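Take a look at this single chain in structure tokens; it is the form predicted alone.
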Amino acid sequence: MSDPAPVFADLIGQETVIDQLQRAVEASAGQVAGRGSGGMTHAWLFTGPPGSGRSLAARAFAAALLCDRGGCRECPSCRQLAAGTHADLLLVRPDGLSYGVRQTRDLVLKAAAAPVSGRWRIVLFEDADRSTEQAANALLKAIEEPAPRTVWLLCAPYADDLPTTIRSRCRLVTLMTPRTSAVTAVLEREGVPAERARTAALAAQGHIGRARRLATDEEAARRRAEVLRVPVHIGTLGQAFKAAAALVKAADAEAAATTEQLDEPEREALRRAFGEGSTGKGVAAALRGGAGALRDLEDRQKSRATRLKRDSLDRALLDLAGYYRDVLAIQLGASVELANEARDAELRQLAAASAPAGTVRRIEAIMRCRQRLAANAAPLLAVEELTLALAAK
């Protein structure tokens, strides 16, 4: 087995996965040369908890498959893939809460085209678990009867998030949550001071992107701190309702910050594509034609904003669950890392003031709230129910 290709260097703490993908890349070279498939197959399912690097691993695998040198990071193919402009990569990122059958059928048609480079046509489908039932059926047919040189890379948190018929036809790649020490080391290499890097890595619980943001974005760290004020500020009924409003507001602010970063560059790129700011014949007509495209983009952005709000609130709830998990660990004397070790005194005070059974009940209430939000319950009502449960003695 040769050393891993440079393109896999960013997969932190995923040595087993790297080995699996590297073997498949080497087998694919034989298949391209007409020597059989070996360890290569046409459909892959990348799973792992949030932040483990599912999409990153799939993208690295795609780069290695498309590169003549197995993922060198230096050739035109690798540079094009890194920029998202490679002609043989179809990157799918569902903007909204679901991905429909019409979109999937269009994708299947594009995926069936012959590769431009002569190697592979790759479909990288992030958040494939957002596919509707009809979309999943359309996707299944494409995976059952693949084009000769098409490779499907599906990403989802858990294998069970996709229908059995799809996951049974995919080779499974399971990523693990990176260790705190590995995430800390990444942040330190990026110039983050050691103490801040460890605090962010612990808080993010292995989610590298989240750790990076908490370590470098003061507002993101402040919003998380606001969420963690809830357990110690809900002694009365009024405080519980106030805490619920603050929790939803903090999640909305987190989502709004992300939305702002994504929306304006997309709008600006579309305006430029239709000639805004230019002069000459045909520009006015092009701008009129672009009005419909701009409305379509705005609709997609609104749908994405709705999803980001829900995802941000869910992340806030997970932060709360992690807080109470730390409390429970102290109550039971468990020798585990605390996600909020910087709040050690506060955690121990709360642990001494309550019983383990009450802490478990509060964690269960958080999980029920997450389920209700996933079923599209009104966010404020669901969170108010939660904070009342957290305040109960």
The other form holds:
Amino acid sequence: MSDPAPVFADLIGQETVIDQLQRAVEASAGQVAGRGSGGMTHAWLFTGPPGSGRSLAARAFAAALLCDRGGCRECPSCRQLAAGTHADLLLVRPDGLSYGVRQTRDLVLKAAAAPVSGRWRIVLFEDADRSTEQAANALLKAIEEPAPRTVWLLCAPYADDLPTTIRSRCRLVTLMTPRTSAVTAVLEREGVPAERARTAALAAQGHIGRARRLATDEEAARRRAEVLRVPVHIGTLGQAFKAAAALVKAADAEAAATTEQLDEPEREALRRAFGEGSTGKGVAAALRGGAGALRDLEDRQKSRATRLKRDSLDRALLDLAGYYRDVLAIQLGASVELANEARDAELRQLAAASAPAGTVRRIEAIMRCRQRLAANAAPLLAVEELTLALAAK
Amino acid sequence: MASSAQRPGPAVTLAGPPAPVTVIVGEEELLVERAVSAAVALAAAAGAAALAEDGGTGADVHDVAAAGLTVGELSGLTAPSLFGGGSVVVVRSAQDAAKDLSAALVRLASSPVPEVFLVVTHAGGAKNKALLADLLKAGARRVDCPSIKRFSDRMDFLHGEFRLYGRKADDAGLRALLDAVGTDLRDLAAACSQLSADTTGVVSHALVARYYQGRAEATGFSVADRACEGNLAGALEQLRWALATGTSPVLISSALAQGLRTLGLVGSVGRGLSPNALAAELGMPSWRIDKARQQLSGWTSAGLAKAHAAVAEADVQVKGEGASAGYALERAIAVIVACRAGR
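I've shown you the form predicted alone. Could you give me the structure of the form predicted in complex with its partner chain?
Following is the full complex, with the preceding chain placed first.
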């Protein structure tokens, strides 16, 4: 077994996975050269908790498969892959609420083409759990009868998120939650001061991207602090209602900040594509024809905005869950790293003032709220129910 | 039922000889429909009279929408017939007409084709306002069908309706009818026709109450109000009416949530503040605060929280987690009323 290829260096605390992928890359090189085919397969499912680097691992694997030297990070193929312009990589990143069957059928068709580079044609499907049931079935057809040189890399938080039929045809790659020390080290290497890196790493609970954001983005850190004020500031019913309204409003604002930057330029570009601003015969008719496409775009944008709102709320809820987990750890005397070390005094006060059963009930309320939001509940109503449950004695 | 299904009932009659071009301006669908029928009837009668000497059969009536209509089709419809006999062309929603069609309509208005009558409807808004102005300038006859939005307008409309059937109605009766049937003009017109056919004497409050027992204009908010007041039977009755008249279950669950939210917010402030000051602070109208203060008796914090949880549960049930939205809402209402009693 040789040393891991340079392309795997970004995977933090995932030695077992790197080992597994490395062996597959070596086997694939043999297959490309026309020798035996053991060790490589056509469908892979990357699972692991959010932030453990599923898509990062899948990308590194793709780079290694497409590179003549097994992932050198320097050849044109590796550079193209890093830039997202490699002709043999189809990157699917659903940004709406779900990924539909029509899109999937298109994808299956494109995936069946022969590789340009002569090695592999790779489909990297991030958040494959967002595909609808029909879409998953369409995907199944392609994975069941693979084109000889097509490799599917699916990413999902848990294997259970995909139908059994798909799961059983994929080789599973299970990423672990990286240790706090590993995340801290990465942040420090990127130039974040040690103390800050540790606070962010603890707060993010193994989610590298989130840790990076908390360490470098003042706004994200401020928002988290705001969310964590909720448990101590919901004494009365009125306060609980107000806290819920504030949480939802903050999530809306965060989503709006992102969508504002994206929406108008997209609409502008589409209108231009249908001839706005140009002159000549038929321009008016072409513009009228664009109205439908514009409506489609607006629908997609709306779906994306909803998802951003939900994601933002979900982050807040996870922060809250981490907070109560700390309270529970103190109450039960468990010796684990606290996610909110800096709030030790506050946590201990809350731990003394309530019973473990109450804390468990509160954590359950948070998880129930997350489920309800995913089931399209009215955000304000669901979050109010949560803050009321948190406030209840 | 005495009233015929297709015709929206009697009403507008246009007097005088038919104009070659009639423009009907307004958005009130029922009235526009009636004005169109009147204009068509008038034109057809004139056409028939002119034709009687030739032994013709009467005018052809064409009814087309302006959106998608081409100039070619329009000139086809308005061309004189080889066999004589005029035609009536109704062009609906002229605000959607394309530029060239608008021009063609104006041309027709300024130089009418003999024995062809054009009836154009226009929503009257800002869209394609130029067409409306040009048609009128070219000598079209204008018929206005303003929307009926105010209470007094509705009362006038109802008075007019009953008058057409030769009936009298008192104000109390009409108010009860508005409460019972709602504000949709078609529904109101149908109700007038039915009441006139089925009853005798003055249309009074007692008569309307007997006819529309228990059904007020049920909305999510009326359901929420009854539930917050602890009126289980009333709330369930309103819920059934609201669902039966097509109110979306989602709106009802959000109205329930809003009712409890208002109670929670208002209840936690205390009665010291004036409604107006509180209204500014909570961002809601002061009448809602007054109402919430009346509803607050009987509620405790714990009860409110429990009731709210039931509504949150109903909300996901309504959104597809449960099999029956009606059941989920009924259950939520039952829990709300039970929580109010403080149990």
